[in-house]
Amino acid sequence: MRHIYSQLGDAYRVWAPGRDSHTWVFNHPDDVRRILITNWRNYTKGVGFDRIKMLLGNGIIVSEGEFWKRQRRMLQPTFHRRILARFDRVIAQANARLLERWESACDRGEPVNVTNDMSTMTLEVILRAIFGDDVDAMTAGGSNPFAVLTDESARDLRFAYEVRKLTTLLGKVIAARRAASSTSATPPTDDENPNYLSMLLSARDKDSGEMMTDREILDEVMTLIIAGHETTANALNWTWYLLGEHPQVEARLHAEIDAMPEELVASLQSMETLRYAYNVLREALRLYPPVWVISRRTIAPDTLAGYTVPADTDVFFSPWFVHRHPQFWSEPERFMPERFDDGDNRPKLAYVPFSAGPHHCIGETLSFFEMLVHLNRFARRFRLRRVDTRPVQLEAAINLRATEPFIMRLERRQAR
């Protein structure tokens, strides 16, 4: 795609022998806006979503039409800022556990596997946000059924099979929670124990008054687990890599964080005052968007970049290339967080790490909350440097990842 883009620019089509059809590719923000916002109803989910469906079932990432609209309506209120703010303690506790391990590793002079640790930490956050205290029962006995999500590096059919085996366990948890809530005279409120499973079990469609079935809840839970931890983990993984390669950016981040008194349980509101840290994360997502390509399929013909795209045609756009468009990004390969303070006159759709329009990622605010808390705790204490200084190789599959984990040395900044 890099080679073709350098030759043909924003719009081209490629013959796909496996599908016996052309795939059309558009990487100009105007065309992205057309696909995602102004004419979004003319597009269905495209190539690759069949593989995602193997993992997630029919959750909101892969579902379509009226069913998708119903599920989105029921999920949207659970991602309101008021709800997300109540997960502050869950996020803080997951970071505290990881911090203890990193402190010990630093004392011993041992490097840490940042890639694995980001995955483990963000998985803990999303599991406790979904299930609350039920996580302890599910992982009791020394066996962690969710380990496949952090230990298995390949994203192949075997991984999909192992992940789908989790549905048996999760189905039992959902059924037990529903039975308990239906027999309890005073079920616990979300304020006492905020968790998404309770919220999904009590959610009702505002038009029909119907509740989700256990199967529908299961698919949405699987979506939250997979999508809710991998993208955030990948973003933090790339952020640590980029900070280690750019000491000047790292120093400016440290100055901002050090100027703020540390909170053991940081609030969403206080984290959002870390403007440079926020820009660091945005810039990492610009350079290494976890979802690096997005696919759609036309329903009726459409016009993109002046070309008539036929009905039932596969259409791609790539945040990787949109985020590097030379018309809208100066020095696009450079890690430069301050670019987001330049007045941001570029088109809004020149930056789409969380997609846009009706299918905009529902978890963006939660993801940034997690990442800001993590940087605030850990960059306050450590500098990280890669042990292996060879150039990083990319794996561009469903998500954009490095082919090898980032093993990094910890350099202590401040005494405990």
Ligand code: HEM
Given for the second form:
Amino acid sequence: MRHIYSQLGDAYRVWAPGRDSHTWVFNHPDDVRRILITNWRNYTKGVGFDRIKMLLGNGIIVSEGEFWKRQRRMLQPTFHRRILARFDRVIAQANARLLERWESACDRGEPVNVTNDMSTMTLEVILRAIFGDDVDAMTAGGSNPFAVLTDESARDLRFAYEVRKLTTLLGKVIAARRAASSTSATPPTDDENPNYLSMLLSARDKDSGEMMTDREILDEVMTLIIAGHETTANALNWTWYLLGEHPQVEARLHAEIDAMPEELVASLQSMETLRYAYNVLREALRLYPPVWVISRRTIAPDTLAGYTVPADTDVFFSPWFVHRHPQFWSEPERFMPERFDDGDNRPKLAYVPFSAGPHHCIGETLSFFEMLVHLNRFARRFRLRRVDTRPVQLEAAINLRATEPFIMRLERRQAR
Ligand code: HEM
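Can you now output the form predicted together with protoporphyrin IX containing FE (HEM)? The one shown was the form predicted alone.
First the chain shown before, then all remaining chains and molecules of the complex.
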């Protein structure tokens, strides 16, 4: 795609022999706006989602039409800031556990596998956010059924098969919760300790009054695990890599974090005051958007960049290229978090790590909360430097990853 982009620019089509058709690619914010916002009803999710369907059944990421609309309506309130703010303890605990491991690795002078550790920490957060304390029962006896999500790096059919096996376990957990909630005399105390499973079990569509079936809940739970885990883990992984390569950015981040007293359980509100840290994360997501390509399929013909795209045609855009568009980003290859301070007068759709429009990522605020807590806790204590300084090779699979994990040395900034 880099090669074609350099030759043809931000609108082109390529022949996809496997599908015996053209795929059209548009990387200009105006076309992205038309696909995602102004003419979004003319698009279904497209070919990129076929593989994801195997993992997620008919969850909200892959579903379409009226069913998607209903599911989105039911899920949206569960991502309200008021609810996300109450995941503060879950996020703090997952980070505290990781911190303990990094402190002792640092004492022993051992490097850490940042890629694996980000994956483990973000998985713990999302599992606890979904299942609450049921996670303890699911992982009791030393076997962790979710380990495939952190230990298996290939994203092939075997991975899909292993992940799909989790549905048997999750099906049982959902059924047990349903039974417990229907026999329990006291209502669940969700207010103190929210979890997605309880929220989904009691969610009602405000239009029809319907509730979700166990099967629908299962698909949404799988969706939240897959959508919420690897994306956030990758974003943090790339952030640590970039900070290690840019000591001046790192120093500004340290200055901001050091100026704020540390809270053991950091609140959403206080994390949102870390403006430079937020810009560091946004800039990492600009350069290495975990969702690097987004696919759609036309229903009726559409006009994009002056071309008529036929009906039933695959259309892609790539946040990777949109985020490097030379018309909207100066020195696009440079890691420069300050660029978001410049009044940000570029078109909104020049920055789409979380997509935009009605299918906009539902988990954006949750992921920033999680990432800010993590940076605040760990950048306060450590500098991270890669052990292997060879150039990084990209792997553009479902998510954008590096081919090798980041193994990094910890340098202590602060006495314990
Ligand atoms: C840095 C972290 C994340 C990134 C970069 C990211 C990115 C994205 C993108 C690009 C989409 C749109 C896909 C499309 O339009 O085809 C999306 C959708 C979605 N994301 Fe995220 N995401 C992140 C974190 C999360 C988290 C933490 C959750 C939930 C716990 C989540 C749940 C979802 C869901 C449910 C959708 C589907 C929305 C819909 O179609 O209505 N994401 N995400």
